[in-house]
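Coming up is one lone chain in structure tokens, specifically the form predicted alone.
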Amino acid sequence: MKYTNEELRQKINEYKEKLSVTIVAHFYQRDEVFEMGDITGDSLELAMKTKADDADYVVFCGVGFMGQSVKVLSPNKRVVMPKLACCAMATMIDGFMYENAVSVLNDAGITNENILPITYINSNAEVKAKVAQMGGLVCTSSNAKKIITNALKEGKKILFVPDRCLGQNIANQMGLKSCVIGDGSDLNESDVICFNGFCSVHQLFSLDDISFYRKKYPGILIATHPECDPSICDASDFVGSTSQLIKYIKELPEEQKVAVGTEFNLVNRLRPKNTYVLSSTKPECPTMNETTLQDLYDVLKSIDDGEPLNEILVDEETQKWAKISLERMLAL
């Protein structure tokens, strides 16, 4: 049977009083969907929250790595996601193409012992335990210059997977040399190497939309992600992760306009007045905008009735080397 959205919230609210379940919800799930959550935020931040909570189930509204991670943190906890959506930089990098990207840092003179490999938490669980293996650990795009900074001091290589553009706007901030894996560049004379993988939705952000603004109005303020390409953010007034985005623009004058570029949902709920969408076209995450009411309430529906739906599981191998990945960047 269909529901209007109003019915659906009140169904969801009524399992919300007779269920031992926290739902989660990222920042760039859809309006409704978002409105439901009871604990808000960025992956991390939310990996870190649903730790201290005490409900029986987490019912994560997001993308698959997300819920992996939080199942990796709390492994006795039961995760569930009304969606299994995935994030498709998450599925540009396996496990097999990890060894590859070694490989080829092999190939080029430089050994397993020199090689610290970063992965971004927009990554499998596989990925992070084999980062972990070899000795490396997890970073978001908040924490990322001073993982790295850190890391430096091993006087390794960096292998920086799967983002090449978080990488890169990295290294071009500390003034260190990088290059992308497979552009011809000298691997050698790289002190961070980049996995080519990206973000489609950071991606739509052109320096034309840029001149678009800055001509529109005069004194307009950008602001993008570290997911955007590096010309992006290099022409940008400021550059920061999901939650120092937020931060930035809550301390702005309410004058002050703004354009952001990240994605659209996020974007359209940061204030009001004065601030725009860093594109022409709409850059709303497919895979994050899957998530409905309906999905939500089945979910909650499927664990009243004994038999929960999608239930993110992860072997005790992996889940033990990607929990250290994990452990290793908290530790920062």
Second form
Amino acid sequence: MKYTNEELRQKINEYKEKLSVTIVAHFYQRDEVFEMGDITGDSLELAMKTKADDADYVVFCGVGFMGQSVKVLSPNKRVVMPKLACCAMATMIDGFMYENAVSVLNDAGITNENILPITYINSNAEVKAKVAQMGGLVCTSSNAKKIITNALKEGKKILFVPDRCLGQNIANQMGLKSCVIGDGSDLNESDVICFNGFCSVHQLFSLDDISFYRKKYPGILIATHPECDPSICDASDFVGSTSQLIKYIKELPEEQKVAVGTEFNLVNRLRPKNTYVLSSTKPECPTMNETTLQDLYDVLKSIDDGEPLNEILVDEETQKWAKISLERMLAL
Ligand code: 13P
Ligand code: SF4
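Moving on from the form predicted alone, kindly provide the form predicted in complex with 1,3-dihydroxyacetonephosphate (13P) as a structure.
All chains and molecules follow, beginning with the one already shown.
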């Protein structure tokens, strides 16, 4: 049955009263879905806040790896997603490709004992599990620097998957040498060896976009997410994760102009004036945008009907190891 958004909002609120559910929404969700969230935030905040929540059902509005992380951390919760949307970056690596990357390092003479793998949270549970089995852990864009700093204390090479941009940007910030598997570099020369994955949305920002805004509005600040290409981050005034960008922009004086290089829905609701999207193309994450109010209503109705749609399930062995890699991160 199709309803107007106003009707859907009302029905969703009725289900929120009736059922033991917590609606969780990532910052990149469409406004009308985001507004229904009981818990909102970036991927790290969502993982932490949801772990502490005690409703029977988590209704996760985001992309697959995020819902999966909630299930991994809290296997007794029932996690459902209004849409089974997949992050494009997370689909760039699976367990087989991860093992292949490890063999490339082995072929270069770097043994497993000398590798410390770190996976960005934007990866599936299978990859997180394999990383944990090699003594590694998860990071998000908010804590990547801290996680890498800590990991370096073990004196090992870091294998960073799947985002080459985040890996290289953090390495640059820390004055470390980095490379991307397959770029022709000698792997032994690098501290951080990155898998060749990326976010298609954050690749949309270009140096031309930065020049355009700097010319049009002298004095404008450029703020970008570390999933952007290193050339873009190097040319930015501020580089930060979703929450760090929000904090930075909210604290700017009202008249300070800023152009922001990250997902459109987030930028659009950041600040009423003097905030621009750093691209001539609308940088929407197609999969984050898949979830609609109708989907949210449908999934709540399915819980009420006793036949939950799109439930996230993770096999026991993968859950056990993926949890270890997430908890190693949370412990830091
Ligand atoms: P955050 O960790 O900043 O929430 O980012 C998740 C993401 O998918 C960014 O593209
Ligand atoms: Fe994945 Fe990029 Fe979308 Fe983030 S913006 S969820 S990294 S595809």
